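In the form predicted on its own, a lone chain appears below as structure tokens.
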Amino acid sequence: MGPVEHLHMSVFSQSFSPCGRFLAAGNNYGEIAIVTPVSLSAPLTPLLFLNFLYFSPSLVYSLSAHEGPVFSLFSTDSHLLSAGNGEISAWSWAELIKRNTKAAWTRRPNYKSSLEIPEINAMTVNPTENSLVIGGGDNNIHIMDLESGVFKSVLQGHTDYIHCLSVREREGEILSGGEDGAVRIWDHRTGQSVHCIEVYKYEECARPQYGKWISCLTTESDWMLCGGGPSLSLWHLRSMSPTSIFPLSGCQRQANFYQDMILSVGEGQCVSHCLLGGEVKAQIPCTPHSLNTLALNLNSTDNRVLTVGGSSHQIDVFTNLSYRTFSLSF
């Protein structure tokens, strides 16, 4: 890839492998990134860990996976799972591992129109019924038995683009984020909506100079992230109602919950370390200029490691969540 690509590159998703000593990270070239710091069978310690990220150049392998960026990345116990326009492409990691880059299988959910190939922007898992939720510029979810490799069913309900999905395991429980400004959450036995939760019409979440979209959205137990347009904002999914404001600048395009804090980036240069009761702890500069997505690797005690990706060719690696380590080159 040449320097010109290099330059108007972003990084749109990442994920770890389940062994947690490998990560994928999909850009907007439609190519996908392995980092392979060592092999399976070698001792891993933290420093060694370092040492093989910052002075091998050979760690970082592409492959080409689909026609559009890659927005998507999903890790399963056996295969890397991504999105890329109108299709999901599943890999294996023990094949990824071996530089094995032909996929096991690509799938197409069941659109309108054959010549209709809206972006898949989110993607994720529901374990109680071993499905895979898709959402995109389609309106729609999408659900997908894993067994089988058959959508199985297609929730309706939003009037625009889906960015963003999670889902509540124990109370059987799909939530969905989009264009139109509205949180869904669905019963995912029956397919219904069973309410919508439009955060723009709070007077404290609404930000009218940034719209209505929501770009991101996480959930924990009884309690929902969620932000883009709006304020980023903590919610209580049992009374319905936010708990938290977060003053930060921008649209927020991905947050998650870590131990007692909330980790954040979009629209900006920093990491946003937030406490739960609304206050912005910290602020930790990165490489790119605006940032997309963060991982946080939790498959591994060893290797418990950040890392964040944007408008940049580089990915940025936390080993402490105070200061940025390194950056890795896709």
Contents of the next structure:
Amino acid sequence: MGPVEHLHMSVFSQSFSPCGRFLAAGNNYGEIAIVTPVSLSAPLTPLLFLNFLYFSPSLVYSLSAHEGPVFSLFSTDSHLLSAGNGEISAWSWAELIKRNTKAAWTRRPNYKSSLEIPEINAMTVNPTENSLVIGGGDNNIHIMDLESGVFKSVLQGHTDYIHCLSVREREGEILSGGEDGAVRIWDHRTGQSVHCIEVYKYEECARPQYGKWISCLTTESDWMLCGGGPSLSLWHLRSMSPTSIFPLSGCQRQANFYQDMILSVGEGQCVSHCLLGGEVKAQIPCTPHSLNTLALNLNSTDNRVLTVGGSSHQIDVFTNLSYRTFSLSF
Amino acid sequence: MGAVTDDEVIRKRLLIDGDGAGDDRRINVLLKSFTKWCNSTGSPEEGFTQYQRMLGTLAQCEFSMGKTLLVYDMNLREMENYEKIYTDIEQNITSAHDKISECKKEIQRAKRIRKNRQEYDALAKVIQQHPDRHETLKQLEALDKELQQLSHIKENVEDKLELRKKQFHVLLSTIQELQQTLENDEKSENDDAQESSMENGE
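Okay, that's the form predicted on its own, but what's the structure of the form predicted in complex with its partner chain?
What follows is the entire complex, opening with the chain shown before.
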């Protein structure tokens, strides 16, 4: 990997392992890097600096996963799923830990035209049905059964490609946000679009100078966060009304609910902490100039870290949410 | 056994009084002067002064022995004191740890409460924008009443219209019949007149 390629690298996706001890990150060259964050949350003792030294290239190894960029990564209990240009590969975590770089399986949804292969932008798992929900460049959502590998159904309705997906387990709904500015809510059993919220039509959210696309979507019980071209806004799903708008200047690419706060990353060299009421509490600076992905390690109790990646070959690690602890290099 | 204790004794003595200045030397000097005094052949005053001197040295030895005993007692008591402080501090540390974990739980609870409050506030803001339900209901009721009244009036007007239409119809038809009868009468009069003139003309 030459220095020029290093300079042009972007990290598009991240995922923590189910045990919480490993981080997988995918970049635009089709590589996935596996990092071992060893006891990241130790207090500031000399040991922490020793850990810094531990993150030498020997603990960060990368495998070449796809030919195109790895846009989306998702961890199930035993496998890491990665998606790039039109195909999904699964890697067993146990094998990855042993540095065995052979994929468990590779599948491709049924696309209508075989001429162009649409990219897969977002993947998520519906735990109640044990199915994988995929959204990508062909404007449709494909649902695949994880056990059998059969593509069960296709949800059609978006008029432009899909950026992001989210699943509400309790109500059995799939939410998708796309380039056409619409957030569609689908019932996973019937496959019909139950609601369609066009965020850019609401005056308080719309930012016509940026466009109408929705690039980040996340849900938690009755609340939904969505943003992109329009400002990041918090919606109450029962009443389908926007409750708070966050005054963040760039376009947000990923947002998460965490305890009583909202963490969001996007254009702009910082991680924004916001309160549910609509105020921006803090903006923590970090190395990449524009951030694409944010991952929280909630699987392990003693490794609770936040990692962000974006248009740089470095991934920033935050052990305490208030400041950047150190950076990992691809 | 004898050798071991000898070594120990030598080590201890060297530690305490290695350089030979102090109590050890004083005791040796006392012994030497005692033997010299026992075997002395000098005058009784000399012997008496020597005896006094020896008593003085003996007193000095006793004094230093008493001092060491007191220091030893003091050290023992200091040790006890330090042990007590040590156990106190350990207890404080464990209780502080417990308090910290309690506080952490409190923080989690408070964060959840704060989150709920914020969600409530956000929803309340949206709800406040909509008008009060009672007022809207009242407005609806008033509008309903108006609607009923107006439909009542409309019915009345329609009935009247029907009645008038029927009356006019009756009027017009009677007029037409009268016209017909009048025309018929005129015609029959004319016919009669023509017949009579024709009869007269012949």
